[in-house]
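Taking the form predicted on its own, here's one chain by itself in structure tokens.
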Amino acid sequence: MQPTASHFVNGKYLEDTDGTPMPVIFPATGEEIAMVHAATPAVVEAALAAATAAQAEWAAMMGVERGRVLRRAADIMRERNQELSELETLDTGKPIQETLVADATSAADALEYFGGIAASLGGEHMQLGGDWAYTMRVPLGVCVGIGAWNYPTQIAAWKGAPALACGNTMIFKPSEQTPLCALKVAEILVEAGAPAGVYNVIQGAGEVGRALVEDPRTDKVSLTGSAATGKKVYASAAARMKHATMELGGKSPLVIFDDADLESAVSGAINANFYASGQVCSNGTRVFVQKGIKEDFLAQLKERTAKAVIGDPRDEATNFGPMVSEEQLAITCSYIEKGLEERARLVHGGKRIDRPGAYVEPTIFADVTDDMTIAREEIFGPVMSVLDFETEEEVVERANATDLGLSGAVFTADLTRAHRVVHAIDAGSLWINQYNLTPVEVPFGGMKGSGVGRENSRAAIEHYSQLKTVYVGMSPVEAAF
């Protein structure tokens, strides 16, 4: 199921190895699993070239024709999604128990969803007394895609299938760190009769998207990652007046009260804290838990975390995996003596696991204050903080004193509660008594320093197309002179 050559432009696979190596980690053993080559720029003008010769015809064709291929595509994932799975797993570490059900099923599912909505993309019809308008959703042209490293399947195609179904082309770049896995989702489109040129991938690192976001021929750049660089492409593309969605990072607060389900409540802060070793952007990571409950909260967290199955990523008997790399490893780490040397409880891990690979402990820090680094900035590994409240106008304070929004939740059996909690919490996407769930037809993506636009949905056809209106004059023109 490996690629073949580490880029696909204009419907094949292309390689030159002139381009920077970029070794291809498994983060379970450290091994050397590939080897991929960064885009020289010649590589990044022949997708450049590509996907703006391929744009006009793509977007010339029936919407229902463009949602064929999109379908086609979706139905050959799913019956490959093993063998994706198993790329995933080796791509990213992530246990094959989670690929399985993630990453392969949620790309297909938005390949299926915006295929189906294809042929019912247009615009709308105004009567003006004797004269009309109407407006047309045309698309935007040639659209860049920069990927995280978390989800590489998944998000190649969250950005490529609204994109798709618009009448756009797609150049996606991978994270240097998962580059495998987008090059899968290119080869299943043309497979399913994508003209070439439609959708292309091609590797690098921060100046590769540089490129692909400066260049004149780009109307629209698609960037998951942190808030930090989230600033830096935003900067970018509006400098140059370039459509832009911005899905970022996050310091998420998830709320318990004290008449939750508290067994329900546990499953939603593991979920939101240890699910892919704690690489997820909306991952609730400040736990309020009312202080009638937190003791009760932290032991059965406790009991549970410690049945945590942590092994090889490929046996479908592990639930918990290496992080991403080395690197995410030693940042995690590092925020981990943070909380230490800040006085935080330990409640349980917090340290690196003595085998081959990037693996640390599912750690859960208690009595966090507000101002601890790790109450403060995202970590992006399986670290929790655990913090106390009293009220609820207190916890909505303190869950909103963060320049991030991307998500949150509450726990809680007064439903009435639940809406007006939900409702006074910065962020964009909000879950009751559930956590981290995503599926296709909800839009995803956050408030504040947590990004613009949308993906997902309906919502994300405003993001990858534009609306043309047309004023229509029925009776004679009348001028002052």
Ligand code: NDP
Given for the second form:
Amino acid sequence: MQPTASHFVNGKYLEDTDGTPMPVIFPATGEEIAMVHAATPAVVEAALAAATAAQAEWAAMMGVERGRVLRRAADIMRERNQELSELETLDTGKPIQETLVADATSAADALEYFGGIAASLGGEHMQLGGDWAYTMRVPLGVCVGIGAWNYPTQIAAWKGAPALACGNTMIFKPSEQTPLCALKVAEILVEAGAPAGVYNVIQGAGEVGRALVEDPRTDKVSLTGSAATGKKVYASAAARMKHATMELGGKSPLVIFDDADLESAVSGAINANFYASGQVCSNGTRVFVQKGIKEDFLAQLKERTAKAVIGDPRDEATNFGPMVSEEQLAITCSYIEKGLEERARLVHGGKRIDRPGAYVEPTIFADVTDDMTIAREEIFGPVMSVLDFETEEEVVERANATDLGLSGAVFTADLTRAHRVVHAIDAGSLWINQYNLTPVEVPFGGMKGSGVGRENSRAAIEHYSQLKTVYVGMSPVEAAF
Ligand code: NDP
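For comparison with the form predicted on its own, produce the structure of the form predicted together with the ligand.
Below, the chain from earlier opens the complete complex, with every other chain and molecule after it.
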């Protein structure tokens, strides 16, 4: 099941043990499950050469042929969902209950969706009196994908599928925390018929990503990562006039009015904070609850959170697993300390769990105020902040009082208010009476400090292709002299 080498370059696995060793740790036990090596300059060069050499031929293929490869890859991913989900669970520590439905399946959806539209990508015709013009939709060239550790299979496919559909090639660098899953995406694409060099995966920390972005042979970078890394990578791309998509972090508001279906709102808040042990960029970590239902909401939330089945993520009964690493666990625990210091009211959890692995309890703070650190900074762990509010006007203003703008949601039975509030929130993805569903058919991405560009849907095509305009003169040219 495990990949057989560290990198996948030019259609096959590639090893170079001169690279810095990167042990892969199963977060639920702390055991080392694999060892990969960071890309050496020779591996980086091999990936750049392969992706550059393959691009023109891949772009020259009919869209329908490129699409067929992607759709075949989608079918293979679905057939192997069980083993790919097990690998995702080992790589990230997320419960198999989640990975069976949210990772390889989501990657397969992206491959199928972009495979389906590859044949229909094209330009327009404009009649200009006797003359006319047309546009062609052409690829960007070699794209660099850089992933975070929370959804390693999904991120590799969400970037790779639209890139390949448009005729680009890709070099993907996974997070050093979760290096295994993207290799399987590469392997499956080749099995599905992708020519050598079209989709490559190389390992390493930030400096490998940096080298790829700085190389003159690459044309675009799509990063999923923190806002701080996003600023660095975007600046590097801008200095070289490269295209960029930045999928960054959030501190998103989840607004619950007192007429909301309480049970559904509690479910929304649980999904928006504790799925994947809180390691989801679009999470609604500022839960604004209207004062009239605050205590009922907290009581139900506490009772249901106490029922979380915390355990080995390989067990299908487990619905709350470890964090990805000891390092992320320590960051989360330090935010919990801050919450206590700044006098938020601890309603549930708050402690590291006494068992092997990077486990912390699902944690709920109430009476959180806008100025507290836990209400301002992205924690990226299972820590929910519940804030009170009284009026719609007030909550909209407070929801927008952040530099970030990835997502948000409103729970209410009032249809007009629901739309009014989501229209007023400055964020890229909003839900009404729902949270964190991100099907491939709809655009996903952030506003403000949460990023630029969109993934998924036809909108992603704009970020992996460009237009070439051709003006066709049909009469002799007239000149002033
Ligand atoms: P990081 O920003 O630390 O890392 C993201 C990726 O960028 C990693 O592969 C990292 O390598 C690489 N990297 C780091 N520095 C550079 C550099 N200078 N040049 C090029 N690449 C670099 O994020 P995390 O991995 O910790 O992921 C968590 C963050 O990702 C959270 O903020 C979360 O909100 C965000 N995220 C956003 C999503 C979205 O779609 N909007 C979805 C999921 C997560 P390495 O770490 O291996 O050294």
